[in-house]
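One chain is shown next in structure tokens, namely the form predicted on its own.
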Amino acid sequence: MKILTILGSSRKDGNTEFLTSKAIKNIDHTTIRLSDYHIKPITDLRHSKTGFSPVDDDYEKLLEQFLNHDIIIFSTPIYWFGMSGQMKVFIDRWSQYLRDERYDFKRKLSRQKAYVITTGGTDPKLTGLPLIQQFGHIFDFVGMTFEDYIIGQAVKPGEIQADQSALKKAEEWNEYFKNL
């Protein structure tokens, strides 16, 4: 099984990353990190004549990568009760790779298992429901199987390493991904 991880943060070594990091600790994988690469946003044309036009960007290397893997560990502080707007952007480009011929989108994606891990403040383990739940709608509109997802609380860099729940959890998905 190949796992990759998409970091959405645009801090480097935030909470986020450190929890994810201890899910994936001595796993083979892949990491791309969002915010070392340029990516556009959508210009919506999926309802005009011409449909998408390309864009000049470096969103197609990442889709090679995205799509050549088993599992993806999507990671992603919560921004104002969303997801980073790296990551935002990311996902948003779907909907033009959904239409494009040169891929098998979505039957690719449905081969795909999915998982979350955030981190945030004042009470992120319910007030990052809502993010876990557009993950969730995200992944059954193109068929991906969600497996699971951590939530931490952490604000400052390193605040996760007190939340044991969620270095517990990721201990976790760290032994089940090296006994896959």
Contents of the next structure:
Number of protein chains: 4
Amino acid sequence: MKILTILGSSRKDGNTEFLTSKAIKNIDHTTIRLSDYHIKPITDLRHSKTGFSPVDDDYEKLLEQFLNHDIIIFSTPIYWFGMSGQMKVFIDRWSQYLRDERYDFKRKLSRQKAYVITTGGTDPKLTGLPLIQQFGHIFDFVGMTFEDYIIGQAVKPGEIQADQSALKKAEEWNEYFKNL
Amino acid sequence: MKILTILGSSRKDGNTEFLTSKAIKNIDHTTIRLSDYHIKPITDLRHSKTGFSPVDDDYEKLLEQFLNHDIIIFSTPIYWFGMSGQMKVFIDRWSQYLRDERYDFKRKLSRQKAYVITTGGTDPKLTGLPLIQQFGHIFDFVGMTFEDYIIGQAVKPGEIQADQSALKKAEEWNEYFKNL
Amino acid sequence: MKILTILGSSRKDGNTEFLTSKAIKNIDHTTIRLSDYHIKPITDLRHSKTGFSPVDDDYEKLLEQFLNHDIIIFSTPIYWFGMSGQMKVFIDRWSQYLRDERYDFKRKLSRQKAYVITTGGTDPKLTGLPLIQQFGHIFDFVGMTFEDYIIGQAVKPGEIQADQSALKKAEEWNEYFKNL
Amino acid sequence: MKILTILGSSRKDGNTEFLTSKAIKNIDHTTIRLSDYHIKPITDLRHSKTGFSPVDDDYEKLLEQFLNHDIIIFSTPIYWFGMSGQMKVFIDRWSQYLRDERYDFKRKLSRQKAYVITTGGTDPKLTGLPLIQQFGHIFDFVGMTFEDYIIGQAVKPGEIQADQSALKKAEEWNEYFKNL
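Beyond the form predicted on its own, can we have the form predicted in complex with a further copy of the same chain?
Following is the full complex, with the preceding chain placed first.
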């Protein structure tokens, strides 16, 4: 089982990343930090005559990695009660590759297992629920299994260390991943 | 009452835009089509020593317009069960300007009235609800009044014309705006 | 197409009932006012050896009517951000009859079309959304088609008459039902 | 800190009760099993001239206990993607006592801390979210602090013992309650 973490934060060493590092501690894995790459927002050409055209950015490099893993951990801070713009832009582009015959996109995703790690400051265990529901619809649409999610409470760097409940859940995941 | 529509689609003349045009037909208004501008995703520097630094893109141009209107219509297609990445990137940057002393950001937003128009294809009147809830939390956070929303059902260009219920609601808004 | 309205309010002539009467004006239909009947909360005996036993109340009388209609309008005020206890007690008992061989419960429900009318006072177009999502899951579970919903804003008797948008939608439904 | 658990299940020794017993193991507390009492659904007389009238059932007995505790654990199985009818009927009656001058209802609730324990079988960590959101709105309305929630996955008696994550969270709560 190959594990990939996709980090959607625009900040290094943030709270979401801390929780994620707990979950995959001492586990072989790949990390994609979206802010390290140039990814353009989708241009919706589904209904144009010519369909989608090649985009000059880093997306396809990431795509190969993405499709090549079995377990995907989507790690995003809660920005404005949703996933970060960076992660949304990444996911929006799926619409293009669902239709790209060079990739076996839909079949590959339908075999992946999805995990979500998110942190926020404004009562995230409630206000983060629409985001969890959104991920639920996304994974359902592509057939990924939504295994579990962690919602941590934290704003300033390091604050997540006070959310014992979130930390413990990340450790549980870590135990589970070790035994895969 | 000055009306601004913010279009989050990556496609011109789409279904969301059609509904929006119904709502503001023959009404004086300003339109921002986000895909016409270069807007960078936020880099979260809230907790860095120096704070946010200037960003070389079109954001501040749009910001002046945004702050200068009383009624904001957020028009976004449902992409992956949420607002478009373009619109999310636009909203994420609010975090920067909430803290920018050159703008009276928070006070101005707290006087604005917000409307949301969105369309989607996969049972949007249910699967679009997390998006409406997210907008609810966003507007609540900045003190904007969430006046109303329209969720239309449509995927292909023109399909929205079959959603009589959404069209009628856009016409109701139009009547209301006329009498402001 | 036989239409049934199920009224979950504990109060006669309330706002939800007013909207419902608009929707079915001059349309042949049956009405069940739940508060007119004695309905016991479910006793969950799914996992007992003997299974469910007969319950001494009015439920089965209502059940025959319920199963014998094609379009069901669930009309409930928003009580504490959910359906009324009366309506919840009515729906909970489905668990019993799903397993009762005397009724063709599951197959019949899977052919029904569901509509929801609800009204509330505390920002119902947002705080009523979990209720709509709950109905979505309920109908999905039994295979009913969730056709549409109306969320009206009103607390005191008669207030619904100020919610033009809800009234118009009820009239739209009325037009539609007339042409069935 | 006086702890009260309110059990909404119609079944003894179910999965929700098992989780709850873990959370309050060796902790002094009071338990109300709603199915042991006769509680009538509310009759909404808020807008009648005479207001609410006395109801001949067990409610006021429970009410005194309810108001006399600091921490309330609402434990309900997920029935039809919501709280049990028994628990909904219990909460609906709050509308009556909010207005009853014999009780200091609103002030007392505004000092209480709320916890929710719920279990369900059909993907409860997603389909249970509207219920959590509903509780969020309820507690917000009366000013109770929504401390935390556990969503367990289980249908048949005993199945909850396989949900390690829910069990561990109940144990965390137990540690926390011990140190109050």
